[in-house]
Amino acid sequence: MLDGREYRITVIGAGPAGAAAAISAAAMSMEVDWYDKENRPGGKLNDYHQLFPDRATADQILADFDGRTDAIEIKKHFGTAVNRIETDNRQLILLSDNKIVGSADAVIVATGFDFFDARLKEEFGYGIYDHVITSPDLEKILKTNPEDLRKEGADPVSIAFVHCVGSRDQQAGINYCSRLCCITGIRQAIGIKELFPSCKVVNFYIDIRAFGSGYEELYREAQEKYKIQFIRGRVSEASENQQHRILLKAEDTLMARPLKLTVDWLVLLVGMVPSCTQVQIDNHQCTDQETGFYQPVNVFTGSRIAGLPGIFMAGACGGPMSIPEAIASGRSAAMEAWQYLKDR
């Protein structure tokens, strides 16, 4: 109920941004329908082990969201993928596979992001060699069974991380920085050292971009406390020897010298790309032609999707961002939707 009128708002996506938007909209007395293609909320948080910079478990954040969404009135439609929105006399019609599943006065799109497909960088051997994995793969291993990192019962001797796989890469057609790959690699490297203190851990990076609160401190801790090695350089090729160890050819760009390294595991820190489950909105071009992410009317002051009254975006569907940023974005989108309904 808003100013004596009932308004129905739909949130599409149940990750951190979608959860924050749904909770905030319900707290402002709007009727909330909450959709997600999966059968449970949480999005990628369900697969995360720890978060940065304090390394709290993802399960803690999930439990908080579950408790808050269960305590307020939100109609949950999980297992339903809304893939199209049509406008009809200021009413927004929601469709799933061309079937109408609901309607709303305003919609918040929070469909998140996908990880870059590392198979597109064939030189690293992902999908070819068993011991080349991505950062999301490693995250699942750390959460479910770290013992999988052992080889024939022995601790890994060495592990290498490669930064900026699918970010800042003109050959892959992705020029932007995904912002979170660096700190992910730093946190995961620390996790490896805690599990296997004698393991040598090396990070190959272009530039370390530790932009958030506590990120630079974690980077310093990785070097000083855990003795993790950071090499400013590029890995040009990965191959596998008869012992199923990974052979790396690289260049140390600070020392201007070639390097060869043999490791037990190679971890590719993959960037963020637009979600494959983006919602089509009438026949509008709603995404940035260069990046593919949704674009707001005003990048400084609003979250309404360009050219579409009543439709707002939240979280990483608008570009790479951290979980705290996504949560703040979800709350902001709910407030903007409330203001839009109040003024119309």
The other form holds:
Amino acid sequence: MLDGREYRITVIGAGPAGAAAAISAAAMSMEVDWYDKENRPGGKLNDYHQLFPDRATADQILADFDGRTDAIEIKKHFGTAVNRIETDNRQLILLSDNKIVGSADAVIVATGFDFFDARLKEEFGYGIYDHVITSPDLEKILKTNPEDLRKEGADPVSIAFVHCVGSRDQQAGINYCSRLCCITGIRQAIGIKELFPSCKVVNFYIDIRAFGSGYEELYREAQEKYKIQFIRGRVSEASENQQHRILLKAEDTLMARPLKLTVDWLVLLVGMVPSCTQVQIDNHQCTDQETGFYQPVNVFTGSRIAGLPGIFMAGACGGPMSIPEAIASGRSAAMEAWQYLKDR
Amino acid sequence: MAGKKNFGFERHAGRQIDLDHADNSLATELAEVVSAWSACISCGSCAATCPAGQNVGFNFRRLHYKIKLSLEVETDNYPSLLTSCLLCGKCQLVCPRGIPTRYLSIQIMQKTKHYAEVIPPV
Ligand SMILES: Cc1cc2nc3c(=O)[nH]c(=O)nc-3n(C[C@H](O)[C@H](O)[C@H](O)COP(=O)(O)OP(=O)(O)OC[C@H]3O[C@@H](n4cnc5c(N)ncnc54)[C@H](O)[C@@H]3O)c2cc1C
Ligand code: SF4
Ligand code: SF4
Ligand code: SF4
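Same protein, the form predicted in complex with its partner chain this time rather than the form predicted alone?
Full assembly next; the chain just shown is listed first.
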């Protein structure tokens, strides 16, 4: 058993990464202060319906975390955002709106990510046409009221998903791939087919990136079992017709022909961008200049934030990652923090 | 009985893309003046939005991809770029790789002029 009894650690963020970090640190007997700006833990999972790869409900995972964080000694400070960390000798001072709220020997930053603002891609008409929604919007609808997808009581006839919205797009200033939107689109397309079996569901992709364990299998299931159509071409624009349906233009690149499709709903698979509530650390530039995500001291071996002793990162604040990856990085950050405190 | 059976197939010369004997001089020249072109991911946004490509066989993505493969543009059986592209620049607005596609089009026009002269239309 690792004994961290003398160490005081703060975890900022109560999404899956922060929860895993807090549980692991507490299991090593560290004194844990756990912050989230929201009044409840869970992060993005609170608004998710089902999860890839196995389509467990998000509520199941949340309940599992609640059980484990309640069973162990963790001081929770929910409803408090930590905006700043100042270093004072070996102490780390935590500030919320310029007020000191605590101090610690080590900090794990797990502030997560934001969804790309789809309004920036005007050509897709988000915020202009009512029936253009984003993947997180659809997640909420599937979770709370899937009936909203019906129109005057009738099942939708066709729904399309657009991949790479606000990812791999120099026009949006984002060149990286968000890694999880392909599989999100596949999972959500299956969700739609289960609700409305006769609905035509089409995913417009540039490349299908289904890298994780179980992802390729889910992709194949989407094709074989659910008959979801995958068209290789990026949608270039969307407009609304008089029946308030959405008209899409794309190229079917495999046929080398322009293509049009009219749908009841257009779902934009938005990318993951750095959180706007990232923690400022002294006056240190600790995020990657190009992507804006926190940068580790070493991409292979370290979760310590570049150049800062005692401050570690976990989860999607360091770039797009899945829930299992976020959990694993939360655990390893706690372990690294322990090692750092032991050795210092 | 003839020794050879007729399976109903015909052998067409030149269907196979021959990368061994490709003359990539045009592609190399173009990549020098429009370096971002090399980053094209064949997403099709340019061709999808192209007003010229909606009704005739002109396909801008396919055309510049063919050049990359060193396939002769002028021997293509669709209207040549020289007459189809309106130089409207719509393709450039949607390209996710930020490729100056309108400029690329102009460069192709200029650099293929001599090709057009030496290669008789099919
Ligand atoms: C549409 C979509 C669907 C997805 N579906 C799945 C799926 O099915 N399966 C899967 O494995 N992954 C999925 N993901 C990925 C998943 O969302 C992430 O892996 C996960 O949310 C990362 O967890 P996290 O703890 O790093 O960040 P988050 O979940 O973003 O949590 C961060 C927490 O930090 C808090 N916070 C932020 N700033 C501060 C601050 N300054 N002070 C205090 N608290 C703060 C936030 O309130 C939040 O609670 C999906 C992603 C998208 C975009
Ligand atoms: S995961 Fe798929 S949809 Fe998302 S940015 Fe990468 S290629 Fe595009
Ligand atoms: S510039 Fe030429 S290729 Fe580009 S959209 Fe206009 S007509 Fe099409
Ligand atoms: S829009 Fe850009 S990246 Fe996409 S096929 Fe055209 S030139 Fe290539």
